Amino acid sequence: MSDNTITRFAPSPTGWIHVGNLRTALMNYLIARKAGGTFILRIDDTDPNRSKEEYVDGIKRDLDWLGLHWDRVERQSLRLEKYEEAAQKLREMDRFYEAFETPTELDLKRKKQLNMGKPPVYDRAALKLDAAERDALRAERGPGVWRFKLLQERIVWDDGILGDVSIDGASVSDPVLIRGDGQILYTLASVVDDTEMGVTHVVRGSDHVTNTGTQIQIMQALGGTVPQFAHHSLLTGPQGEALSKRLGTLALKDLREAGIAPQALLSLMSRLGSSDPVELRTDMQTLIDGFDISRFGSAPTKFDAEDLKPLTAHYLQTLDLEDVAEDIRALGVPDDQAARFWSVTRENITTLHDLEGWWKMFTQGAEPVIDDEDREFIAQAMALLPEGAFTDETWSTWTAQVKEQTGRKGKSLFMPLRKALTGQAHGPEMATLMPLLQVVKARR
């Protein structure tokens, strides 16, 4: 690859992008950046009824949050004339024809072919129509769809992930490139854009393999250069279930709102399905330098959103106070307590959202957890709490006095006190935590 490398991410603005879309975007981004090339954000908005500007804004916001900055934006809705020119060129080459079958008629044809043990491929009946028959059908049914006439020969390419791929053109239906209502479909628009924009590498999901075969023939018919294709595996849920049923909860905006760190998401998605281990990477350049498309496999890849939580927690532990100062200040933590607050909590949170719970515990108190056998002990201990503000020495001084008065020591001394003060059996060192507690004396 060289600085002439050009990749693209071409989402449809018909919904929020999710982890499956991210996998495609990230791989194309990393290829371009590793080569010092160009990464294009191409909005596939040729469907005016389903495309919404709020989704375009959402796509940009999600990519920007992740640091996947594009070099330029293209809108397919502004390039319709280019697609019409390509369609006319295909007509003049006798590689484009109008077909008038209804969905019901096509379904009956497919069922008949399957019953006969044949592949359900469009039978090209429309090619046998003469001009008068086409005019009659157009008058009766309105404009037909436009199909690309495939050459019925093998289509082969060296896939960046799958290796050698071969598809028999005779086993694939001539693809519809323009609908009856005139809408240009992705297959044609993508070919024209990839050709004119000089796209050199295309990474997308393995569900596009057959589509790639047809697009290669369209590119060749239009005189374009075929890019290097790579088809990554599809994601499944943690138990191997279809992820499509859960994508509504895996939109990037939902993960962001849940507090998942972008570095955690990028670290996981840049390695998931490859032979490389998933490790937290806190800077983009490290991800770029370590990316190798050939190390990814073709088998379905399990994705578990829970894996993002320990990566996020690990990332938060690497942050300094200045990195989270605004988040801490927003909770109402005084500036003179911010450093201690972050020091106490940073290794005891999964996301930054957890900070609110800690601050509430310090300022409003936690629900104490007191076992029945410890009630009298806790009452005695609370009565021994020193007066005045708590300091770094309060815990050791207080527990030494409680030990002397009650005779308890070790775990039977410290654990009941921790649970009574924090409501938790585990957490930060109590000595560093005590100065932040502001309501504990009310329990005496």
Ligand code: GLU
Contents of the next structure:
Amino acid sequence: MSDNTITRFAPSPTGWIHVGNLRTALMNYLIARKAGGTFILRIDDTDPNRSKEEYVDGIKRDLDWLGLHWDRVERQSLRLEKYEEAAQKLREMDRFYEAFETPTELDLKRKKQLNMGKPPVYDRAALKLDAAERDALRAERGPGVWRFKLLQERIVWDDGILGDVSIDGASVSDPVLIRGDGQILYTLASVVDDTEMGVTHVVRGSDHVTNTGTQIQIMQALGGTVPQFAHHSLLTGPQGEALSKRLGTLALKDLREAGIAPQALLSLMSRLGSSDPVELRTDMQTLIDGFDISRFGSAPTKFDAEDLKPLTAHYLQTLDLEDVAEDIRALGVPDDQAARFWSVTRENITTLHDLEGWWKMFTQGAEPVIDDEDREFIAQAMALLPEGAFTDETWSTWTAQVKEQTGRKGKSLFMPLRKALTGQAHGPEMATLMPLLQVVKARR
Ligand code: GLU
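Hand over the structure of the form predicted together with this ligand; the form predicted on its own is what we had up.
Every chain and every other molecule in the complex is listed next, the one we just looked at coming first.
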């Protein structure tokens, strides 16, 4: 690969992008950056009814959040005349034909073929129409769709992930590239763009494998250079179940709102499904340097959103106070307590959202957890808890006194106190935590 490398991420702005899209975006981004090439954000918005500006903004916001900066934005809706020109060229070459079947008729044909044990490939009936018949159908039904006439030969390519792929052109229906209402479809627009923009590598999901077959033929017909294709496997849920329906709940925007760190998401998604281990990587350059598409396998890739939590927690532990000072100040933590607050909480949070709970606990007191057999003990201990603000010594002096008076020691001394004060069996060092405690509910 060289600095001529050009990749693109080409989402349709018809919804929020999710972890599946991220996988595609990230692979294309990493390939371009590793080669010192160009990464294009291409907005596939040829469908005016389903494309929304809100989603275009959302895609940019998501990529920005992740630090996947693009070199250039292209929009298909601004390039419609290019697609028209290409369509005209295909007509002149006799590789493009108008067809008038209604969806119901096509459906019927498919069913018949399937009943006869044949593959449901479009029978090219429209190719047999003469000009007069076409005019009559057009007058009756309105303009037809435009289909690309595939060459019925094998289409082969060396896929960056799947290896040698071979598709029989005769086993695929001639693709519709323009709808009856004149709308240019993605298959044509994408070919024109990939060719004209000099895209050298196309990485996308394996749901596009058949598309690739037809797109290669269209590219060849138009005289374009065929890029290198790689098709990554689709994501499944942790049990191997299809994820397509649940992807809606795995939108990047939701993960961001849930407090998942971009570094966690990038670390997981840039290695998941490859033979490289998933490890937290906090800087992009390391991800770029270590990325190798040939290490990805074709088997479906299990994705579990839960895996993002320990990675996020791990990432947060690497942060210094200055990295989170704003978040901490926003909670109302006084500046002179911020350092202690961060040192107490950093290893006891999954996301930054958890900080709020800790601050609330310190300022409003935790609901004490007191086991029945400890009631008497806690009452005694609370009576010994000093009045006024706690200091670094409070925990050791207080527990020494409690030990002396009650005779308890070790875990049976410390654990009930921790649970009474924090409401939890685990958590930060009690000695460091005490000075932050402003309210102790168990005292009452
Ligand atoms: N807009 C297409 C999609 O989101 C792009 C596919 C491609 O990368 O060519 O599926």
